[in-house]
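A single chain comes next, written as structure tokens; it is the form predicted on its own.
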Amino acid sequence: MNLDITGRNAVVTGGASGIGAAVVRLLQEEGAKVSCWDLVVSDQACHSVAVDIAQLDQVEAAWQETEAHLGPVSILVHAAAIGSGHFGFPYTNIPMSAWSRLFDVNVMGMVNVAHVAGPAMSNRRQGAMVFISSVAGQIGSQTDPPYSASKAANINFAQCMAKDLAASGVRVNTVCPGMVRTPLNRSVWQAWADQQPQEQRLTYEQWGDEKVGRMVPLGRWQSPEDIASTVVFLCSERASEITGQTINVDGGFVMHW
């Protein structure tokens, strides 16, 4: 299927690893031009920078540095974020400190971006924002309760942004992702099993196939690749009548009935 976004412009937001990777690479193969931003410059084959995105400075800067590499900008994919570092239950557990943290990058860094890209996009009337958030953000998930809540923020905001700039045809989802091999789905892990005492703990593998098996109904982890897949056909004109919409990427973990 021809997505129609070759030669387009793309902005992916922790783009060197996990999903933001993932949705690098299939942008690249479907022929747009692709900025990755992150933390560290990324060593994929693509424009890079490096930007803490908890930083508004520094998310002004990055626009600026990659429009001028590029050219304009008609897309824009958050996937950076981070997990608070602690296992919840209660969520008590979890020092004010890591709240503070997380909420700068996961809701913050995502205001930043929006402040940037949204009015660039709908001054020249023309945009497609996708917004990585997380099945958490809409159960609940004591695991990471700063995770969650922020998640859940990122689903809310997205929808009002959607609704703000449809009038200049520029178009806002959320993808949510199930159960994915990430470095942030691994933390999550790393958190619970650090609470265990030694004999009662799972090893990386053990503990999400268990997780798998009991709360997917198609019984299998997601893939980076799967969430990018949703990703991308977001960002191209065949979806050019879907905005403010959160969609499931997980497996059939989250149902509303």
Ligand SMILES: NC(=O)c1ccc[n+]([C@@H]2O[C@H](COP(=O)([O-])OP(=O)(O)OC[C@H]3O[C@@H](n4cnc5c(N)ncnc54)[C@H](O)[C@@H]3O)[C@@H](O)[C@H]2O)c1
Contents of the next structure:
Amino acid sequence: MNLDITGRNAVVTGGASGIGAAVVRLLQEEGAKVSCWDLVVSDQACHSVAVDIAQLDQVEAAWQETEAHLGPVSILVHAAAIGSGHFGFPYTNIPMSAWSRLFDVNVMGMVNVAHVAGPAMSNRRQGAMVFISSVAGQIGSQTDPPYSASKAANINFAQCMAKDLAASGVRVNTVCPGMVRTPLNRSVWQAWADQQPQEQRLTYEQWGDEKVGRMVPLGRWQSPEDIASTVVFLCSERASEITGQTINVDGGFVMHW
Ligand SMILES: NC(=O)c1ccc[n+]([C@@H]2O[C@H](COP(=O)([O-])OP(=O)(O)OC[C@H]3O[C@@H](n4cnc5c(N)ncnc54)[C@H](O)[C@@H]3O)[C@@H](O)[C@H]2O)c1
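What I would like now is the form predicted together with the ligand, since the data block earlier showed the form predicted on its own; can you produce it?
The next block holds the full complex; its first chain is the one shown before.
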């Protein structure tokens, strides 16, 4: 299938690691020019900007710098996010300061990116955005309640944006990964493991395999590349009639039936 994105300019936030890095690679394979935004300059072979997405002035400057370098951006993939790093149940275990930092990054980071990309794409009447949420955003996950709540906010705000921007031909969708081996996923295990008595602790692999085996119909982890395939499809002209949707790439973990 020809995705027809050769020569398009794309921004990938959180592109230095995990799922974002896989999206950078696949967009490049498909012929797009990519700018990777992350806290540190990426070592990938692409345009790269160091930016904290929680800071609106940095996001505005990154957009200007990217468009000056690449030209008009018509694809945005927003993957940057954090977990609280705390054991999530009961939710009162989580210090209030962790809630506010997480919401600054996971919710306001999305809002900041939306405020630069939305008007620019809307004025040019061309663009596609994909926000990476999570299955945790749909099920009230006890593992990390602030993370779960922030990911629900991502889904909801992406729907608001999709409605706002549809008249100008800009599409907005959300992809929800299930379980993917990345530093963020590992940090969730670490917070859990730190609370367990030494003799009951599982390794990261054992913890993940047990969770996947118990909860996921297809019975396996997802890879960063599994997520990237759906993301890049949604960015492409092949998905031109898809907007405002929440697509789970999770081995069937979340099913509405
Ligand atoms: N790994 C999973 O199992 C899983 C499951 C569901 C959803 N997700 C989502 O997928 C997305 C990517 O996560 P990942 O698992 O690849 O994690 P990751 O930790 O590998 O990558 C996240 C990237 O975001 C960057 N980042 C964090 N805070 C930032 C900030 N303030 N400004 C700029 N960049 C920042 C990090 O530096 C990192 O490179 C996230 O939105 C996450 O919520 C992951």
